[in-house]
Every structure is written in C-alpha cells, then in structure tokens.
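One chain comes next, on its own, written out as structure tokens in the form predicted alone.
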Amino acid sequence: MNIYQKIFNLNNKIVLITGSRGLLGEKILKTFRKLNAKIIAVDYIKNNKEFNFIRKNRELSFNADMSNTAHVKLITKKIQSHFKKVDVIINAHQIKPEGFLSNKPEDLNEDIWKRIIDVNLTGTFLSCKYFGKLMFKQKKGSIINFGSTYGVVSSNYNLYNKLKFGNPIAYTASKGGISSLTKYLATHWAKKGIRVNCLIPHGVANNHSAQFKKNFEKMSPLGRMMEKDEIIGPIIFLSSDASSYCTGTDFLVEGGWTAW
C-alpha cells in the first residue's frame, strides 16, 4: 500500500451515518460499503415512530429520531456493546415537515420552526455530545456535520422567482447554528484528537422542475446544479487521514454559489 491509499484508505473503519436514506445519505452509505467499512445507519421512518434496530455482521441499522435524547443514547448503548467505538459520524439528517417550503418568515408557523430547528440542529448537537463522547478514549475521529449555503449567505428569493415555494427562514437558522457548532466543538475536543468539519453542498439534482433549474443554473458560477455522486470526493477526503490537518472548517462543495 503506497502513501494515498493508506492516507485515504477506510477499511474496517466504524462509520456511522445520520440520515443514510436521504439523497446524499443513501449514496454515502453504499460507496462507504463498498469501501469495506463497518456501517451504523440510522434515519427515521415517518410512519414508524417506534425505536428499532437491525443488526448484520458489519452493520448495524436504526430507525430512530435525531431530536429524541433517548433515542440517541440506545444508539449508543448499542454501538458500545456491538463495536465498542466509531471512527467516523457523518450527520447527514435533516428534515422538511408539511409546510417546509413557506418562504415568508411573516408567515410560517411555529410549530414548523421548532421541529426543523430540533431535528436539523439539537440533533446534530446530541450526535455530537453522544456518539463523540464514543471517540474520546481511542483519541481519535472525525466528525462531519451537514450544513448549507443558507448557513453561510442567505437563501436568494430570485432563486424561486416564479416559483410557488422557497427556503424557509428556520432551515437557514437551522444550518447556520450547525456551522457555529461545528466550529465550537473543533476547537475544545481538538486536544482530544476529534475533528469536525462541516460539509457544505448546494444544489443536489433531484427532480427540480424545469423553471428552478433554469434560475439555479443562472445563478451558479458553474451554470448546473450538483450531482449527488460529488459529494463522495469531500466526504472520504473528510473521513480520512487525508484531512488530518482539517477541523473547524465550512467545507464547501457548492459550484462557486457563495463566491459571488
């Protein structure tokens, strides 16, 4: 094994990913199999609320929601007896309730607000705070959380004109308090030898009517939306040794978008 495949190399590495049934989640989870890694799934099935888990060889699998503190540390009982540590956590979960794509901040209920907030944000922070606490002892890991462009600028309105929906203000709150958290973890567990990165993509294909991909692709640099086989480069290049000098940075894999 030459230098790059051993700086890159995640064979036999614990990974655990939020989300993992999501657009990019979904992609994660199958290149990090083929990677031969050793995988902890987990995401939230709507219309199954009840606590979960399914248990393989190299796998585990949960159905489990982010916001719920005592979801979260069964997950945690279960990688302690099952894997006894994780090397990587991927937060990839977020959430888009009933009424997520009110774009007026005058307008959107409450009710929506919280729940993003709680998911997108006390979730990232309680994957955090529990599953990190799993790296301390080995003094090693790497932490990526999702955040957004929308946590770096502003959603821009002329990306919906003539649309009937936007970015909501409480996803923008949600993904900008990632970034802040992101940075205040990487610099007090940094001693301990945990980084955390936020990984920032923009755009991802999927499905878009023909008007959105037309005010997306007059407003990116790169003049096209991001396809989710992009984010495979920044997420190993994360997970590895390959950014061990990498912590407390807004990784941005968003065609240019907050370069304007």
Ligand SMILES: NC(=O)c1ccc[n+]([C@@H]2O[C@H](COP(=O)([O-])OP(=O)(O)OC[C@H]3O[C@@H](n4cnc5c(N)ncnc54)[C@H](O)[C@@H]3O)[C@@H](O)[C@H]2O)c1
Given for the second form:
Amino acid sequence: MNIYQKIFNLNNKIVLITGSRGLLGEKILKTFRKLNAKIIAVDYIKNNKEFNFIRKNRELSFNADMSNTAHVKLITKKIQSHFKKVDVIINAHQIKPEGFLSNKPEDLNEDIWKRIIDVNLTGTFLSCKYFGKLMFKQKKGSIINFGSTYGVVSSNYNLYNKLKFGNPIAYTASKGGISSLTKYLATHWAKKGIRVNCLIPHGVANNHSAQFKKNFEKMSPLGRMMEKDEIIGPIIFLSSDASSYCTGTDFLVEGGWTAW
Ligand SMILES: NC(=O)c1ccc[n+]([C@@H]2O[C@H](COP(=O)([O-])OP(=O)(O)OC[C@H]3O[C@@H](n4cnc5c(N)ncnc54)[C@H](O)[C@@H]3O)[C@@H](O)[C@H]2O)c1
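Starting from the form predicted alone, produce the coordinates for the form predicted in complex with the named molecule.
Whole complex next, starting from this chain.
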C-alpha cells in the first residue's frame, strides 16, 4: 500500500450515516459501499413513527427519528451487539416540515421552529453523545456534522428573487448551532482521539427551477450550483487519516459563496 492508499484507506471501517436516504446521504452511503466499509444507515420514513431495523451482510439499516432519545439509544444498543464500535459518524439528516420554505421570520410558526431545531440540532447532539461514545474505547474516530453556509452567513433574499419561497430562520439557527457544537466537541474530545468537523456544502443541484438556477449562478463566484458527486472528495478526506490534523473546522464546500 503506498502513502496515498494508506492515508485515504477506509476499507472495513464502520461508518454511520444519518439521513442516508437523502440527496447527499445516499451518495455518501453508495460511496462507502464501494470503499468496502461496513455501514450503519439511519433515516426516517415520513409518517412512519415505528422504530425498526434490517441487518443485511455488512450493513445495519434503521428507520428512526434522530430527535428521539429512545430511538438513538436503541440504535446504540444494536451497534454495540453487532459491530461493537464506530469509526466514522456522518450526521447528514435534516428536516423540511410543511411551511419550511417560508422566509419571513415574523411569520414562522413556533411548532415548525421547534421541529427544525429538534431534528437538526438536537438530533446531531444526540448522535454525537450516544454514537460518539462508541469511539471512546479505541481512542480514535472522525465525526462529520453537516452544517450550512446559512449557519455562517444569512440566507440572502436575492437568491429567492422572483420566487415564492425562501429559507427559514430556524434552519439558519440550527445550522449555526451545529457549527458551534462541532467546535465544542472537537476541543472537549480531542484528547480522546476523536476529531469533529462541520462539513458545509451549498446549493446542491436537484431539479431546481430555471429562475432559481439563474439567481444562484449570478451570485456564486464559481457561477454554478454544486454537483452531488462533489461531496465525495471532502467526505473521504474528513473520514480518513488524510485529515488527521483537522478538527473543529467549518469545512466549506460552497464555490466561494461566503468569500465575497
Ligand atoms: N442539499 C443542499 O444543497 C445542502 C446545502 C447546505 C447544507 N446541506 C445539508 O447537508 C445535509 C444533507 O443534505 P441533503 O440535501 O442530502 O438533505 P435531504 O433533505 O435530501 O435529506 C435529509 C434526510 O434526512 C432524513 N430525516 C428527516 N428527518 C429525520 C429524522 N427525524 N431522523 C432521521 N432522519 C431524518 C430525511 O428523510 C432525508 O432522507 C443536511 O444536513 C443539509 O442541511 C445541504
């Protein structure tokens, strides 16, 4: 094995992915399959509040609500009996409840606010708290929390020019919280050998309207939206020993959006 193969090697690593059926989560899951990792996949089927799981070859797959402590504890138990440990945790879940696309803070319903904070922020905390402990014994691990440029800068209403939607204040608050939580954990768990980083993608192309694309391209320094394949390089880097000196970072993959 040469030096490049060694530092990027993820063969047989146990990788947990939340939001594994999402746009990026699914891409990440398929990537780790190709890299011969063992996978723990967690997602939540809308309106299916039943906790359940399937075990197939080298994979555990859960239907679970990441904002529900009981569900997270049950997943932890199953991992303990099946794999015993986790090497990489990728928190890529997010919720978009009905009313999500409102961009008027003065009109945002409190129930929507609470649900977004509960799933995005508390769900990420619960994942780090319970699954993170499965890294303590081996004194090694990498946690990647998905943030957003909207946790770094405000959602810019020019992006939604001539459109009837926006991005809600609760999303921004939850993602800003994830960046902060990441830095706290990175410093408090550094001596335990656990690295914690916040990966921040932006504007991943997904059948957006022509108007939205036009607005985006005008505002983006790279002049285009992100392709979902472009998450693979950063994910492999942050998951592997290639990033052994990176912790507590906001790792921006946003085409220069916040650089203006
Ligand atoms: N796609 C983008 O343009 C973009 C930009 C910036 C940041 N992000 C962040 O990257 C991450 C991945 O984005 P995406 O586009 O793949 O999101 P997505 O909306 O496609 O997928 C999110 C997944 O989370 C799952 N989920 C929802 N509620 C859950 C719960 N309570 N418990 C467990 N799972 C739950 C959903 O079922 C879904 O499969 C998210 O955290 C998102 O905020 C995405």
